[in-house]
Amino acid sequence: MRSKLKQMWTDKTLYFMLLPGLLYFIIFHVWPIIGMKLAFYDFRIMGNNVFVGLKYFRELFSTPIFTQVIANTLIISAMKMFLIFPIPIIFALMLNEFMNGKFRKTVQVVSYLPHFLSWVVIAGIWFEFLSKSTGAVNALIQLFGFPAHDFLTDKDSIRWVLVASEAWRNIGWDSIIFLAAILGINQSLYEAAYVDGASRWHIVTRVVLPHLYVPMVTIFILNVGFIMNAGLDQVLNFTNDSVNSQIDIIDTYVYRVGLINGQYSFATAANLFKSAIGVTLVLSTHFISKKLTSKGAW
């Protein structure tokens, strides 16, 4: 114990740098867990809250719209997870192949920029991009003789718009972890592969990809844990009356019921259900990964 405390004192600068992040998670992610008990109480503005047990959970599962909301959440999250997950890996591999350092850095910086834009700005850009009358996509479609299509009010298209805009926003940012893992590969492995006559394809498949295995597993497990988070800010900015039935997710349902209608206990029950599913999925995926590959998120 004394040796550990001595080591912590030696690394006190690193622990001090950790402090702001630790405080952020305690204040905004750990402390609110205590407020989740509201799901088991009847909220009263005046006086003490009354314990009602599982009343709001029974009401939640007897509400017909909640089934549709869960289905929308799972479909949108699954589309994002399985379609977007390989893109940052491929992007990092492509960046690693660029021999021109300045060009690679320029591509990296440009690809990072959308991540720092709010969904309000991104939605505005995509509205202009997909506009039926003046959008670049419809101009291209009409150039080939096809009629213009309103992607933003079409129920069959809106989920693909969410996936495409999510990929555009995060492809550069999500590739940082994989690019860092690639740059951390020992150069002697590349030299040994070249001496053995390996082609670039063999180097990518036999040297680079095995070193990306651990970050891929870790990020996939974390993504599974967030499968019930389909993107509140994104959906709120892309939703309209024509497509709301296709993209109404748990978060927008909680926002509408809790903050707009003032049913705080009911909304807390819905959010607690979502969080419990997320934790269960993370633990289950980690357990399966450890059993099958001996690698997990921790």
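Fair warning: this is a prediction, and the values are worked out from it, not measured in the lab. Between two forms, the rigid core is defined as the largest C-alpha subset superposing within 1.5 Å. Residue numbers count along the first chain shown, from 1. Compared with the form predicted together with the partner chain:
- Once the rigid core is overlaid between these two forms, residue 50 does not reach a Cα shift of 2 Å, moving by less than that.
- Once the cores line up, the CA of residue 276 ends up less than 2 angstroms apart between these two forms.
- Relative to the superposed rigid core, residue 36 undergoes a CA displacement smaller than 2 Å between these two forms.
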Given for the second form:
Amino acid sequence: MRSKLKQMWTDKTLYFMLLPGLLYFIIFHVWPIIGMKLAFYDFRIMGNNVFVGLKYFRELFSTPIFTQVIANTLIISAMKMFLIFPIPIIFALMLNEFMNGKFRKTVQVVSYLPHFLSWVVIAGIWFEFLSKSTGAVNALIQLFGFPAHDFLTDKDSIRWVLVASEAWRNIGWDSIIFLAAILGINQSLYEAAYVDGASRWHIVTRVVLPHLYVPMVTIFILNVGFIMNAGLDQVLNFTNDSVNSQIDIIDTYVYRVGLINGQYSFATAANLFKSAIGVTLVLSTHFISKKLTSKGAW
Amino acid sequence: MKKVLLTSVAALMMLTTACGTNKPTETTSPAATNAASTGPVTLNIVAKDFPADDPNAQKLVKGIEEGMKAEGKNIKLNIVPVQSGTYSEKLGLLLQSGNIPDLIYFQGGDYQFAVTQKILTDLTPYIEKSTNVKASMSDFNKERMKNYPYLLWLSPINSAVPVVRQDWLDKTASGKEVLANPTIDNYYNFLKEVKEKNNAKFAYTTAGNLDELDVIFGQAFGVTSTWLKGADGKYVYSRTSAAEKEKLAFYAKLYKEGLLDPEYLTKKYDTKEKAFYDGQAAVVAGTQGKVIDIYNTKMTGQNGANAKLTPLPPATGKAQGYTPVDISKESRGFAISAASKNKDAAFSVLEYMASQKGQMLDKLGVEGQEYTIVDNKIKLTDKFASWFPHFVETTLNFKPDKAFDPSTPYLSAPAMKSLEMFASKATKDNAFIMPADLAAKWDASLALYKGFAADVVTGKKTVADFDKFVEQWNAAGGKEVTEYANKTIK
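Okay, that's the form predicted alone, but what's the structure of the form predicted together with the partner chain?
Up next: the whole complex, starting with the chain shown before.
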């Protein structure tokens, strides 16, 4: 313990640099945990809150729509997690193959741009893009002799629209960490592989990919922690009466019943339940990953 | 090390949870009103579109303070900032923090907790003693105040009236018929003809749901209130009635024949309005009065004077009327905090704003800036476009001592007409305030209805599925809500 403290003192500058981040997490992420107790109380603006035990949890689980909301959240999150997860990795690998630095940088910058747009703007773009009457996608479909399809009001299509728009928004941004890992690979490994007669495919599969395992596992485990976050802003902007039953997620439910109707305790109970699932999943995934690959998030 | 880390995190979580106080907010207890004071009485006010750094808000506040001072009431208004974002959400969070201003504007959908938590003052005794506020109240205001005496909103009812371009209406033979005898069949013929004759893409567009179509047809099909009394004397939710079934079948027909915008579900207000101005849609609905005035200005600005708007009447059938007016409570409005120490002063601001001087300031702005007096007439300037009333929107008791210059009327003729038509065809609804413990069930059953209605209209389901929908609606919580309705509605 003493040696660890001594080591910390030696690296005090590094620890000092850590302080702002630490404070941020304490103030905005740890301290609000106190507020979670509201799930067990009837909130009062004036006077003391009234302890009601598990009343709001019972109410939550007895609401028929809640099962549907949980299912939607898990399905949409799982679709996003498994389908989108490989895309930034493939994108980073492809970018790495471009020899022309200027072209690569241009593609990179363009791919980052959607990440900085709000979901309101993105939804507007996608609405235009997928419009049944004027959208480019339907124009193309009709060009090949197929009937136009209303993707935005179709129950079978809307989740795919969410996945595709999420991928479009984040592909560039999410690939940064993998690109950084690729750029960190020691050049001598490439040279040795070339000397051994490796093709580009061999280099990708035998040199580059093994170096991406750690970031891949870490990011995957962290993503699992966010499995109950299926995308509030995105869903709010893409929802309509026809597809709401397919994409109403915990966050939109909490927003509607909790914030709009002022049922704060009820909303807190729903959020606490959501957080508990998230924590459980992260710990389980970390444990499984450690067992299977001896790699984990920490 | 890992164990230490995990134990520390767990301990921290337990500690923070355990140490949390039962009382997250403290407010001053409700105090007696108006302590004697020689200086100005400072009132905290929070309202939508009322940021302290907005020049128009500053002008309004200065005008109120000076105007009231001239009447012997020395007050100072202190604008409480709200975080940017959705006003109703941010206001809810502000109040939760225990920071409750004296005068609070509620935007709507954000005050259920205020009912249960009794943070608002009963305004009935203040209104009884008032002169100007009382004179500016409509019958609906009075009914609402009886049911929920905490919010005061001196405004026309926030309900939509359908409008069509006059030049397009004139091209149709069925247009005159629909104005004289607006049966459902005549409306159907009119929608068909107005679309064809003017090469519109569709006859009617709405933003996201069917509410703006119900404005015309709801009552004609028999959906005369939220809760309909059956032959057995019991109330049923109108959306589960035979009248609703018939109405949805009609809407599905409009959709199938291209009379209803095929993309109405994904339309937003801006795209709906654009479709109207650009000539894609022939008819849209807009809030009577001020919004119709804006529509008219934009439409004539883009398509010429002949494109001025004509408000349309609601269809006749089993009944006639625009969407029934909810009188269970004001949907928005000003409230006075129960904890305010200056309730009389706070109400005196509302009373002043309802006076002729207050209304001139609130509605028209500052003389020499938003309007000028030319030849003893009120002429609105270009700056008036960015001015809008914050306190009293209704024109019920607005009687300026000078006439408006004919080139710049306060409200255009179509806007005035929409107010008149709504007033003559408005009926009262029997909706009630949903109690907190039914909120989740009400949300679930409402979501089910919206989904079903959208599916029927867009042809994914037919009205043959209606009985199954009613079963599901009851199972989703509708049964409990209906039982409550039968106990509540007198």
